[in-house]
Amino acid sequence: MAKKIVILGAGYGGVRAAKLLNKRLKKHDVEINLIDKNPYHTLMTELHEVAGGRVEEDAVKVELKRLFHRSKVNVIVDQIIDVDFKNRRLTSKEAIYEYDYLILNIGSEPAFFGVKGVQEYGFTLWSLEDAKNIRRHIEDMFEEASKTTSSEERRKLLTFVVAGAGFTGVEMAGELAEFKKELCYKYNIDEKEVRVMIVEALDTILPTLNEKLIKKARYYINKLNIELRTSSPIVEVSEDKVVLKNGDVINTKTLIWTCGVQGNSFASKLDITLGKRGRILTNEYMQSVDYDNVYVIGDITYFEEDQKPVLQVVETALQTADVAAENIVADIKGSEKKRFKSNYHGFMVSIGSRYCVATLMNKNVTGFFAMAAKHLVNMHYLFGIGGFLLIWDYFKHHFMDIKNNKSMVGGHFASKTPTFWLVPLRLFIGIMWLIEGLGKVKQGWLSPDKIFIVTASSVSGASQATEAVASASQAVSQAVPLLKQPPEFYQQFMHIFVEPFAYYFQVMVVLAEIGIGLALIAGLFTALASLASIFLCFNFILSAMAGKEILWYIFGAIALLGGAGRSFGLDYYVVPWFYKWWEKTFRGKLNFKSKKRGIYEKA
């Protein structure tokens, strides 16, 4: 009978565990169910970018159907209201899910520490919906400020307070400092009227980092004109003000609360032992101390190393997921279980779109290189769960689709030109390739008695080979070749792989040239035709059969890679159809067992 594994929550740890279990148990009779409140996985560490208007919401969510199509993992969108550990089942309003092994990845939630009014009047940044709400609210504040005639009301509307100077708070304030510039321009407001503040209860910021990086972060925060108030605990929040412990009052209609997290309150409703701050107590194998078949991963895990609880960061989620998944596999296979040992590679915090401070492998990195490392870490994670397509999506969202130059390289990748300007170039290169191909047909390239692309089998020796190549070059073009003779490695390649099948390769070259020409003229799969054009050109250059004129083909093909076939070409019709076919065939529409959009009962 198939073993049933249920993963509750598709956060960083849940997705990692599902991926690993699918890989390790491919040949075993198991059923893996991943249950989450959304049909997508959220990149929680990038929510500030959505809240601050740097990227759109699609940049921080990955559809689960893309990750688990054609795998053992069944994605279920449902709301779990209870877990019966003794009878091994989860219950929703409409269904019951039985399990042999359960992985709890229910995450954490903001902690408010009993501060009056925070939940009623403050914003949190702990979900995609939170980020979207903050973004809408900020724009609304600017719009209202542009219309009000009261200077006092205007000051309240244009004062934005971020509570907490940890990673999330500093990153959110950095985004606000950049976002205000474009909103001031949009609503004709003087930037000097806008206040962005960080209010922190401790006497320092970013306590996880060392003093040198903290100093760098402070400098850049000041450079962005962000007001920083440390040793200033908030004691009360109302609709239009924030009250500090020392009695100071900040008049504002915007408070973004990032002062810490605690275990998800759903855990407190379960029959399971909790550690500190509402987190579930586990042993070194990431098992609940109450149930051997229940594993706990991510932020909800409470496990101490050196008398300190493990950090609530992404690396903890991934590493606890690895341990939990491997131990379930070990239990099924009857092998030895793995103990958890944290191994943190560093911490990174961005301050706006162009600056970052980080500690990587115990080395301090700041500025451009730290920001580059942050992007690379994100892309490495995405590659691990979804391959190159997710990396391409990330690159598009963070570099090609950004507005107002809000990226580490400015707007250089985001500048766009209407593709209809490329139509004449596309037609020109297509016609030239077609002429080249038809010209070779007339020259006899389709005749097995005439071999142009390699030396004949009877030709031997370097001088004879060079002579034969020169002869072939003359047959192709009267231009002086860029290379006097093929490089040694290319001669070896031709001799071993091409020469035995010279005629067939020669026919392929002719058909490729004609095919590339027709494809470019028709505007059909233009990007692929352009890549083929570049590939063919380099082969001609290495064969010492092409002059400098061929460089026009290469650089022209590079220009055509940007979607030149979508204007007055068949790609206008074919590419959208192809995307739909790809989605249906290789990503598929998952058969969700429930359309409920929730996983935890609302507190």
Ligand SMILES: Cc1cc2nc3c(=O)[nH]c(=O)nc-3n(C[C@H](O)[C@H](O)[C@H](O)COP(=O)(O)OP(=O)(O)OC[C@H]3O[C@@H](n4cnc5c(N)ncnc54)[C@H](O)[C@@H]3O)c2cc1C
Contents of the next structure:
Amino acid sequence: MAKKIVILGAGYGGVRAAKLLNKRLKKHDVEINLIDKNPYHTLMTELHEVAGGRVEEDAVKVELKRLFHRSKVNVIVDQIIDVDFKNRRLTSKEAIYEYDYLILNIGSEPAFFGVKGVQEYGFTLWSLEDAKNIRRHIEDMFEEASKTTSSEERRKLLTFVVAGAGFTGVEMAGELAEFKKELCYKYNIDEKEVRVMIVEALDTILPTLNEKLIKKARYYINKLNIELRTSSPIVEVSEDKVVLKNGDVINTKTLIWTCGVQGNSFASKLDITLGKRGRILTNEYMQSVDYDNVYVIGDITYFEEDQKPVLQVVETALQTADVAAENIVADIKGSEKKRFKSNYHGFMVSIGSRYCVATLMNKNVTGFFAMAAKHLVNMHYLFGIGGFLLIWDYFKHHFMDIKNNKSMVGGHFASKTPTFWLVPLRLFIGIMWLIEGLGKVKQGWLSPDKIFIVTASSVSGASQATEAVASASQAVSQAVPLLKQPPEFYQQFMHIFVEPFAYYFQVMVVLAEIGIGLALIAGLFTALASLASIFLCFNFILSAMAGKEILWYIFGAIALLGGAGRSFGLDYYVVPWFYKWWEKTFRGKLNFKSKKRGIYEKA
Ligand SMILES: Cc1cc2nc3c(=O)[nH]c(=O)nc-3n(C[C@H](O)[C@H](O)[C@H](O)COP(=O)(O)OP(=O)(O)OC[C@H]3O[C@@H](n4cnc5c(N)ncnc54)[C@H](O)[C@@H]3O)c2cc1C
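If the one shown is the form predicted on its own, what is the structure of the form predicted together with the named molecule?
Next comes the full complex, this chain leading.
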């Protein structure tokens, strides 16, 4: 009978474990169920960007069906309310899920340390909903302030306090400092009226980082006009004020609490041994100390290395997931289990969209390079779980779709040209390709008796090549080729692959030219036609058949890549239809309360 593996929680750890199990157990009779209350995986490390209006919510949501279509992993959207470890069952309001192996990846939640009023009046930043709430609230504060005449009330509305100068607090304050500029402009408010503050109980900030980086972070914080108050524990929060231990009162309607985390309180309701701060105690194999078949990964894990609990960061989630998944595989295959040993590569803290401090492989990096590294690390993660398409999405969200120049390279990728300006260029290049292709037909390129295609690439020397070109290509007939002769590798390629099938390649070239021409004229699959155009041009250049005039085709085609067919072209209709079809066909369907083996609907 198939072994049933249930992974509860599609966080960083859960997704990683599911991917790994799918890979390792492809040929085994196992059933892998990944259960999460949301249909998407949340990129928690970027929540502050949503809260601060840098990116839209889509930027931090990766649909689970997208990650696991055509895999063994059965994605189930459901909220689990109990786990019966003895009978190996998870229960939700409407279903029961059986398991042979369980991986718990339920994450963590903010810790309030009993500070009065924080839970009622403070905002937290630990879910997408939290981030959206903060963003809405901040905008509301600006809107209200713009209508308020009382200067005292305005000051209160425009004071934003972030409690905690750890990673999350500093990142949140950095975003706020930038968001403020945008909102001041929108609501016609003087920037000097707005206060963004970080209030920290300790006498330092970012305690995980070294002194040099802390100094640099302070410099950036100062540069963004963020007020920093260290050694200032908050003792009480109410609707319109924050009270500090030394008796100071900050009048504000906004407190964002980022002062600490603890294990998801769901764990404390379960019959399982906890370590400190509500996290589940595990052994070095990432097994719960109570149940051999229950593995615990990510933020919820309590495991000590050198008398210190493992950090609640993404790398821990990924590394504990690897160990848990490998150990389940080892158990199924009867091989030896793996021990957990953390291996952290660094920490990165962004302060707004342009500043960042980081330690990478024990080296300090700041500014542009640190920010670039942060983006690269995010993209590397996304590539690992979803391939190039997720990298493309990331690039779009963080560079092409950003507003108000909020990226490390400003708004250079975000400036948009209406595509109708590209219509004349598209038609021009299309017509040129069509003329070129039809010219070749007239010359006899479709006749098996006349072989043109190998001539230019097989000859050497500029004059011979030009001569060959003259008969081969109308558009470049008078041109001096860019290359005197084809490079060695290209000659080899022509010799081995093209010459034996010269006629077929010749026909392909003609059809490609006519096809590209027609596609560009019609504005149909313009991006593909443009790519084909660039590809063909490079081939002409490498075969020493084309002069510098061909560069127009290349640069023109680059300009057409960004959706030039969507104005007065068929792509206007076809591309949306194609996306819908793609979604339906390849992205699969989610399983809401699946009735697969071992999953029962509750009566
Ligand atoms: C603003 C912010 C910035 C951060 N920046 C960084 C950073 O730069 N670098 C870094 O390393 N870390 C950072 N972190 C911490 C990092 O996000 C966490 O360490 C990481 O998310 C932990 O991953 P996880 O897989 O353990 O859990 P999570 O990612 O929290 O996932 C837990 C999952 O379990 C699901 N779940 C929980 N309970 C149930 C239930 N009962 N039923 C169904 N589903 C359930 C949830 O829906 C969620 O999808 C940041 C965190 C925040 C909030």
